[in-house]
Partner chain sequence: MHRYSVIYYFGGMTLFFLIVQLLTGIMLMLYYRPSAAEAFESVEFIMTVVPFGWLIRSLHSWSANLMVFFAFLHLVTVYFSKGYRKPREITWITGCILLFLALAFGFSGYLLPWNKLAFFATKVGTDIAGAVPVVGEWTLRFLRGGDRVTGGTLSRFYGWHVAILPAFLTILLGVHLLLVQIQGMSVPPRAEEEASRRRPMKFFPNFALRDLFGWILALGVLVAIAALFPWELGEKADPFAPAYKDIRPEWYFMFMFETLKFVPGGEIFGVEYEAIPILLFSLGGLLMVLVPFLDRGIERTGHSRAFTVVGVVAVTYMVGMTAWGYRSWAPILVVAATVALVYVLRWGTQRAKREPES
Amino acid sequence: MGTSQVPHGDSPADPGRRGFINWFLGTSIGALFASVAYPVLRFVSPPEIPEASMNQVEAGPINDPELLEIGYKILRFGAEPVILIRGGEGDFRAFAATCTHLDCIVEYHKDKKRIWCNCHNGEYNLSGQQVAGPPPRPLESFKVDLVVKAVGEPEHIVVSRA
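For the form predicted on its own, could you give the structure of just this one chain?
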């Protein structure tokens, strides 16, 4: 008496059947949890896409049908949207296309000659200054250059940081 009996297969040196079942269930539950949690975590936190560092963007020729018809065009300056406006013959202006109020994308009303944010009816003039609505700051302006690429072709619009 006084000696404890260790059931067969439960000693640390010989894990036995019970030890194997515990190990198998533990790793199976862990694998199941990982197979469910990993896709959910990847969906919730999308991968970071590094922003390309750009100093200028070519917006196309000055006779772009979109610019001639509706008077503006939205460009991508890296991840940042930029609105290019054709104010008149040879008059091109570019501004950040996100409203300074809540970052909605703005559009240009050719008939009113105003940049308009449809989220809260904010308005900017053609200098990018806020004139109506809740926007607290003017739009960031960009520099617009007209570049001749080849003789006989229309000039191309190049937008760069001011």
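Note that this is a predicted model, so its numbers are computed, not measured. Positions refer to the first chain, counted from 1. Each form is matched to the other, and the largest set of C-alpha atoms that superpose within 1.5 Å is called the rigid core. What changes on going to the form predicted together with its partner chain:
- Comparing the forms between the two forms, the C-alpha position of P136 differs by less than 2 angstroms, with the core used for superposition.
- Once both forms are fitted on their rigid core, the CA atom of L41 lies 2 Å or more apart between the two forms.
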The other form holds:
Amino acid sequence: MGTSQVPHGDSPADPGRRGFINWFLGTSIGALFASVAYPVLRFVSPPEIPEASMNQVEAGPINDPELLEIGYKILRFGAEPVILIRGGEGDFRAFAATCTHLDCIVEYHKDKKRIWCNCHNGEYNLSGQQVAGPPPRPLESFKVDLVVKAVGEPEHIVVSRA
Amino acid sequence: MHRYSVIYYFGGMTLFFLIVQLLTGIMLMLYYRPSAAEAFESVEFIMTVVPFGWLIRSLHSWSANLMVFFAFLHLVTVYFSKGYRKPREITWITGCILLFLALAFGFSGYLLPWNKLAFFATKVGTDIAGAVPVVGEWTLRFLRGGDRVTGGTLSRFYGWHVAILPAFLTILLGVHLLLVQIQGMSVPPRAEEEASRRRPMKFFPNFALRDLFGWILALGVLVAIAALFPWELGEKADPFAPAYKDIRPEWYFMFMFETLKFVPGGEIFGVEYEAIPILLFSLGGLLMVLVPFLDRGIERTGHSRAFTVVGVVAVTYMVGMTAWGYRSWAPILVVAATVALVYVLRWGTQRAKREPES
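Show the form predicted together with its partner chain, please, because up to now only the form predicted on its own has appeared in this conversation.
Let us now look at the entire complex, which starts with that chain.
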């Protein structure tokens, strides 16, 4: 810069220097924003927390008063709720207790033999198939085993992943 | 433009670190849990599991310290350049209160990780408030949310840190910045003649762009410090464990902490000795806020040597006591380096004399 011999950068004849400076500034600013945005976006996206995977849960004896009276109970299967249903004498079934519609926890209506979700009136039958209301998929089913723990005592219910 | 222009960057620098505090603080809220049972673990989670969590928390801690440092620097330079003169009294007062708020942010934020150091610092800090006659006991219970430092204190400090103090800050900072825009920059008495020979610089875009350049540099330095020296978490607080051996507060409370160590036990007229320096520090803070109304000499004669001397004594005492507290020359070296940096910048930013156009 200085002498009038050198063409000025922004003259149409020589876009080189001005063009380079503009490119350089633009790229620097872009890089600065990217280097700020990347950590911010990573920070706000929560990390994956591995959950201890549960394979089976002891649900108590078959003559559990809760099961006899209201016909079901909700088990803690790790962090996941599982509904254990007593369909009849010696007939136990277990399903993921989370409604496939919008994640509410379901309950069991003994008199109608229906699994019911109060949030949006979703209805499933005793096989976990959706029969009325908005649920799109059946409930995931779990395996139920009856185990004799000690002679003379009632059998115990063990729920495990199918 | 004049030879003291460099000092105008310190306020903007403080503002930059404040903005970093707001942004990183809001981000930390996404994972932080303010309870005695979970606070430490949630910070640990941020530091070890969340992507870039160590960076965000370290930025928050480092930027807090740099913000307080630049706030002090801004205060000192405005004081010695008599920037509080009429008509800028309100700007000065809001500035002083903003500094007190910054210290309150530092104190309340310090407890939040719920580690040992924070726990004892809070016990000591709130206990100091409790030593003040008459209102002390009430203040102590008000600060702690009870008689002891507990999870209740943590919730309280969190409330202050993320809601109450930011509300006050927003209002005061708004007034402070608005007044700076309305009244323009103050010119030191010694540079008035020099400034009148030059065209004043427009705030926007000329000064704002220079500020922005400084901010980008500051961001680089801050990120480098945070990356190289991630802020430590320490051990979880245990209300039944003894205090650390070399327990000490954050550097900006050091001069008061050290002064209190020199005061012997005892009482006079029912007032404990340790209450006296606390009251004197409070009085000092109050006088600082009122400086524009006390320094009338500058209006009449254009000089206020007495206030300059008082300022030098106060700064020397604070720096000296801090150095003494750390048994280290570091605080004095930091001050020397800062002064040197100001002179280098002043030299570097002085406008080159233009050759007359031929």
